[in-house]
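Shown here is one chain on its own, the form predicted alone, set out as C-alpha cells.
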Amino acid sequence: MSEAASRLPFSAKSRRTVEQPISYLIQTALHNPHLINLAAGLVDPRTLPVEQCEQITQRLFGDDARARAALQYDTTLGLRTLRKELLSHLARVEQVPEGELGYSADDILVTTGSQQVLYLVGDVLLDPGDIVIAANPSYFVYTGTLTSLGATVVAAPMDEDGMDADAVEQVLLRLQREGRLSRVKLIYCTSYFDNPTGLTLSLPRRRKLLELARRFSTHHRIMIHEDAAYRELRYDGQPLPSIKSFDRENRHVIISNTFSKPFAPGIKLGYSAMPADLLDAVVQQKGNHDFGSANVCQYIALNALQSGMYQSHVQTLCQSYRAKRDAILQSLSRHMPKHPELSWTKPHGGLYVWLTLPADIDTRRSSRMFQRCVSAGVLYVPGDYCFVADEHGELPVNHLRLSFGQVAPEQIDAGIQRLAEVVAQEINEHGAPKMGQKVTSARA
C-alpha cells in the first residue's frame, strides 16, 4: 500500500482542530509531582461535596421508581423538573421574580458541561469565515473551539472594568465600513470574574453590549454569549445583574452557567437560557451528540437544589476560595519584585489572578522564564495562550495566569515565592528599572 493510500482523509474541521494548550500543562504537572501547580483551573478537591452526593444518591436509589427514572433516558432538552428548579434558582440569583426573567423553563437547556453549549451555539451559528468578537485576553479553550469551527476571532481590549464596550463599538463600525458586518454572528463575554483575568464586566458596559447587539443587528440578529461560569463564586463586592437580565424580550443573549465550578465538575452539567428559535436549532444539534445529558447526574443536581445542599455548598466554597484568594494576593505583595511595570489583578471572585510583567520579559512556554519556573517547581499558564494576535500577527508575551482553585492553601506562599524569585532574576537580566535600582525578590 502506498503512503498516500494509507493516509486518513481527515475533514477540514479536524485539520483546523489543534491540541489545547492545557493538555501540555496537565502533562507537565503529572510528570513532576513536586510542582506547585498554579496553572490548573480546577476546583479544590478538598471542597468537593462528597457527603452531600452520598446522601443524595442513597435517597435516589432508595426509591425504586425514582431510581428507574434516573437510569432511563430523558429528553434532549433536559429533565423538566430540573429546568423548572433552575428557573427558580436563576431568579434568586438575579434577585427578581421568575416572571421578570424574560424567559421560562422551556427556554433552558441542560448540557454536558457549559463547554458543550459553547460548542453547540457556535456549531449552529457559525460558518467558516464568520466573525466572533471576544475580549483580549479571553478564555483560550473557547478560542480553540472557534478555530475548529473555522470562525475568525476579532478581539476587543479589556481593562479593570472588563471587556471594553466602546472598543467593541469601534470594531463593529470598522467591520461595517469594510462590508463585513454580515459575517458578525456572536459577541462572547465572560461577565463575572473572567477567565483568565479575574475581572468583572461593569454595569454600564453590560447595558452597552446589549445595545450594540441590537443596534448592529441590521443583516441578522447578532447574539451575545454571556459565559457566567464563575458568577456564584463571589467573595466581596456588589452583585451585578447579568447582561441577560436586560434582554427582556429573550432575543439577543444566551447566558450559560455550570454546576462544575460552584458544585462538582464530576456531574458534568451546564445549563443555558436562550431565545426559543436558537434553542430549537441547538437542541437538534445536541440530539446528534448525545440525545440528552446524563439523566442520573440531572437527578443529583435536582436534589441538590431542592434540598438546599447546593446553596449551602456554594457558601462553603466562597469561604474557602476567599481565603485562598486573600492568601495569593498577600503572597504576591510580600514576594514579588517592586517594579513600575509589574502588576496583578485583584479579583472579587472566581479562581484567577492575572499577572503583568515588564514588556521585555517573555512568559511563553518556549521561554527561558517558563523553563526556569518548572525547574524551580512552580507552574503557570502563559498569557499568550489567552490573546488573539493583531493584524500583524503579534501578541503580548509578558503576561501569565495564576489559579488558586486546585492548589492547597499551604502551598500558595511557597509557589508565589518560587515564581517571584524567577521574575526577579528575569528582570535583573533584562536590565534594572529606570530609577536605577537593582530589583530583587522581597524575600531576598
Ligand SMILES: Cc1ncc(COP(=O)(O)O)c(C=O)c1O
Given for the second form:
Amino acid sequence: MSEAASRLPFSAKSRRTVEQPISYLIQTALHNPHLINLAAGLVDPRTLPVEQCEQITQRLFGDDARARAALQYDTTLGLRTLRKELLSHLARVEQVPEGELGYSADDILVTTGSQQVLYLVGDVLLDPGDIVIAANPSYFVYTGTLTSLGATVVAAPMDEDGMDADAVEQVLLRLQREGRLSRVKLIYCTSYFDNPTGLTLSLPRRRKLLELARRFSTHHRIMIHEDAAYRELRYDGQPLPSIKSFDRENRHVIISNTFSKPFAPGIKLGYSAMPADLLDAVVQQKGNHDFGSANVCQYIALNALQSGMYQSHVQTLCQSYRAKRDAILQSLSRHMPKHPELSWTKPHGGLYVWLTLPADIDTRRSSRMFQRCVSAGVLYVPGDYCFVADEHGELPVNHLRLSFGQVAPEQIDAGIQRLAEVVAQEINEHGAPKMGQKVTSARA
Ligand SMILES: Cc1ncc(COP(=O)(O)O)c(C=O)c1O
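Next up, the form predicted together with the named molecule, please; the one we just looked at was the form predicted alone.
Now the full complex is given, and it begins with the chain already shown.
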C-alpha cells in the first residue's frame, strides 16, 4: 500500500483539534512525584465525599426498584426528579423564589460535566469563521474547543472586576463597523472566581453584558454563555446574582453549573438552564453524543441534594479551601520578592491565583523560568496557555496560574518558596526594575 493510500482521512474538525497543552504538565507531574504541583486544576482528593457517596449508593442499590431505574436509560434531557431538585437548588443559590428564576425544570439540561454543554452549545450555534467574544485570559480548555469547532475567538481584556464590559462593547462596535456583527454568536464569561484568574465579574458588568447582548442582537439573538463552574466555592464576600438572573425572559443567557467542583468530578455531571429553542437543538445534538448522561450518577446527585448531604459538603469544602486560599496568599506575601511589576490576584473563591511578573520575564513552558521551577520542584501553568493572541499575533508571556485545589495544605508554603526563589533569580538576571523602582526581598 502506498503511503498516501494508508493515510487516515481525518476530518477538518479533527485536524483543527490539538492536544490540550495541559497534558504535558500532567505527564511532568506524574513522572516526578516530588514536584509540588501548583498547576493541577483538580479538586482536593482529601475532601472528596467518599462516605457520603458510600451511604448514597448503599441506599440506592438497597432498594430494588430504584436500583433498576438507576441502571436503566433515562431521557436525553436528564432525570426529571433531578431537574426539579436542581431548579430548587438554583433558586436557593440565587436567593430568589423558584418562580422568579425565569425558567423551569423543563429548561434545565443535565450533561456529562459542564464541558459537554460548552461543546454542545458551540456545536449548534457555530459555523467555522463565526465569532465568540471571550475574556483574555480565559478558560483554555474551552478556547481549545472553540478552535476545534472552527470559531474565531475575539478577546476582551479583564481587570479586577472581571471581563471588561466596556471593552466588549468596543469589540462589538468595531465588528459592526467592519460588517462582521452577523458572525458574532456568543459571549463567553466565567462570572464567578474565574479560571485562570480567580476574579469575579462585578454586578454592573453583569447587567451591562446582558444589555450588550440585547442591543447588538440585530442580525440574530446573541447569546451569553455564563460559566458558573466555581460559583459555590465562595470563601468570603457577598453572593452575587448571576447574569442569568437578569434574563427574566430566558432569551439570551445559558448558565452552566457543575457537580465537579462543589461535589465530585468523578460523577461528571453538569446542568444548565437555557432558552427553550436553543435547548431543543442542544438536546438533539446530545442525542448524537450519548442520549443521556449516566443515570447512576444522576441518582447519586439527586440523593445528595435531597438528603442535604450536598449542601453540608459544600460548607465543609469551603472551609477547607478557604484555609488553603489563605495559606497560599500568606506564602506569596512572605516569599515573593517585592517588585513594582509583580502582583497576584486575591480571589474570594474558586481554586486559582493569577500571578503577573515583570514584563520581561518569560514564564512559557519553553522558558528558562519554567525549567528552573521544574528543577526546583514546583509546577505552575504558564499564563500564555490562557491568552488569545491579539491582532498582531502577540501573547503576553509574563503570567502564570497557581492552583491551591489539589496541593496538600502542608506543601503550599514550600511550593511558593521554591517558586519565589526562581522568580527572584529571574528578576535579578532580567527583570530588574526601571530607574527609580525598588526591589527588596520579601523576607528581608
Ligand atoms: C471554568 C470551567 N468551566 C467548565 C469546566 C468543566 O468541568 P466539568 O466538565 O467537570 O463540569 C471547568 C473544569 O475545570 C472549568 O474550569
